[in-house]
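Take a look at this single chain, the form predicted alone, given in structure tokens.
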Amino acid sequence: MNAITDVTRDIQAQILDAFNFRHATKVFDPTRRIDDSAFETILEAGRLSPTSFGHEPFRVLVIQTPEKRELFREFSWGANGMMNGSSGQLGTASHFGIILAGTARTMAAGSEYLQNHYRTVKQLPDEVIEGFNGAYGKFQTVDHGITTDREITDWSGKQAYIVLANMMTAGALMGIDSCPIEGFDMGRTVETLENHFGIDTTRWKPAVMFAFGYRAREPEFPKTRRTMEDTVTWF
């Protein structure tokens, strides 16, 4: 039981390190690049993530082409770097990219692409998955009110953000920096991913980027977070 309870506590530990030692990091150490088993292990934290039915409404596009990235330079400001006077996240981080979110063409109850996913990848059959339409269709149309593309694409956004979340613990578990990022023109974004990137923006829509490496330099301010008891209510 000691060595059980010693063992959980250890993790415990880990995890508060972790969590204490994560800030949104703003400029990133150039010279330093994460290890590629380490990035595929926060991709596959992303990868492994629990989604609202399992949808998976999600892609990851993880952009290293320094051309690429000078894309979005002009309309992500919270990326490139106008707080600080650096070349911020995108001039400097490990690996940078954006998670997309699906659509209402990809994740509207009936979709064809619900469909192809519950039999390709969920590996569902007929019966089964009959019901999942039924239920989905109710979540969507009747428990949950999300019928426009702009509702379903949020909804799928909000599961986008679930999967980050794991992507940047996961690297704080590791020592590794990540910053998660919402400074960005969402129309210029939109544009660029189809003209230079050919994503299907009527099936997925940017719902953040994001950014990974080794910090600069260390947090000028220290953390700060409402107290427990100002954040959590029991019943």
Ligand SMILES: Cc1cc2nc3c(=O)[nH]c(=O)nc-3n(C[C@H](O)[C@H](O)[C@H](O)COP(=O)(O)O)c2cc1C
Second form
Amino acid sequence: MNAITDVTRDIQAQILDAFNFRHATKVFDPTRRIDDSAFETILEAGRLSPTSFGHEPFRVLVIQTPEKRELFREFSWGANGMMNGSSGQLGTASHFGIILAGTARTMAAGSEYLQNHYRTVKQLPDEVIEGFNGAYGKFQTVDHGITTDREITDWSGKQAYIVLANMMTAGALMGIDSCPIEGFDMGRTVETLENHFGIDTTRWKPAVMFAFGYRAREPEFPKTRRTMEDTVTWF
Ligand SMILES: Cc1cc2nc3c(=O)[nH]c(=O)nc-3n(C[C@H](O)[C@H](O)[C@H](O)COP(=O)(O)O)c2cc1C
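Please show me the structure of the same protein in the form predicted together with this ligand, now that we have looked at it in the form predicted alone.
So here's everything in the complex, that chain up top.
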């Protein structure tokens, strides 16, 4: 009994250490690259994330070619170093990318993507697929009122953020730094993905960018959070 308690305590400490270690890294050490197997683990943590109905309404783009990354520099103020006079996460991260969220064309009930997902990924028989279509249709239109393209894309984006959170935690557990990035012009990012990455942005829109690597220096400011009492209410 004691042995199990000690192991559990050790894991609790490791988890909290990882969460305290993680911070939104502004500048990475450009000479340090994340080992391939460690980055695979980060991607696996993302791929294995839960999603509503198991629909996986996201895709992950990993952008390693420097010229491709530079395409985002001008309008990605949250990643271009303009806040700290560096080349930013775009210029220094070992791995940089964008998580895309499925639009209404991809994720509305009855879509071609979903029928294919039920058949080939979930391997569901036709009668179960029919049930899924009905239940998900009701969920979208009645339960949650997610009907416009924007609403459906935002709903997909919610799942994308869970994916990124898991990726960042997986990284932190391995001593790998990261930054979630929303500081970009949506319109110009869509344009760039369409024109330079062959993404059909009527089906997939950017939700959030990410950067992974190793910090160049310790965070400038200590971590601040509201107190537990101010954050959590028990009933
Ligand atoms: C969805 C999201 C978007 C963010 N966008 C940016 C960004 O564009 N650039 C940046 O440097 N930090 C960004 N951050 C980092 C936050 O500013 C940071 O997480 C917050 O201030 C708390 O600090 P900590 O993560 O270091 O504990 C983002 C965080 C989240 C969750």
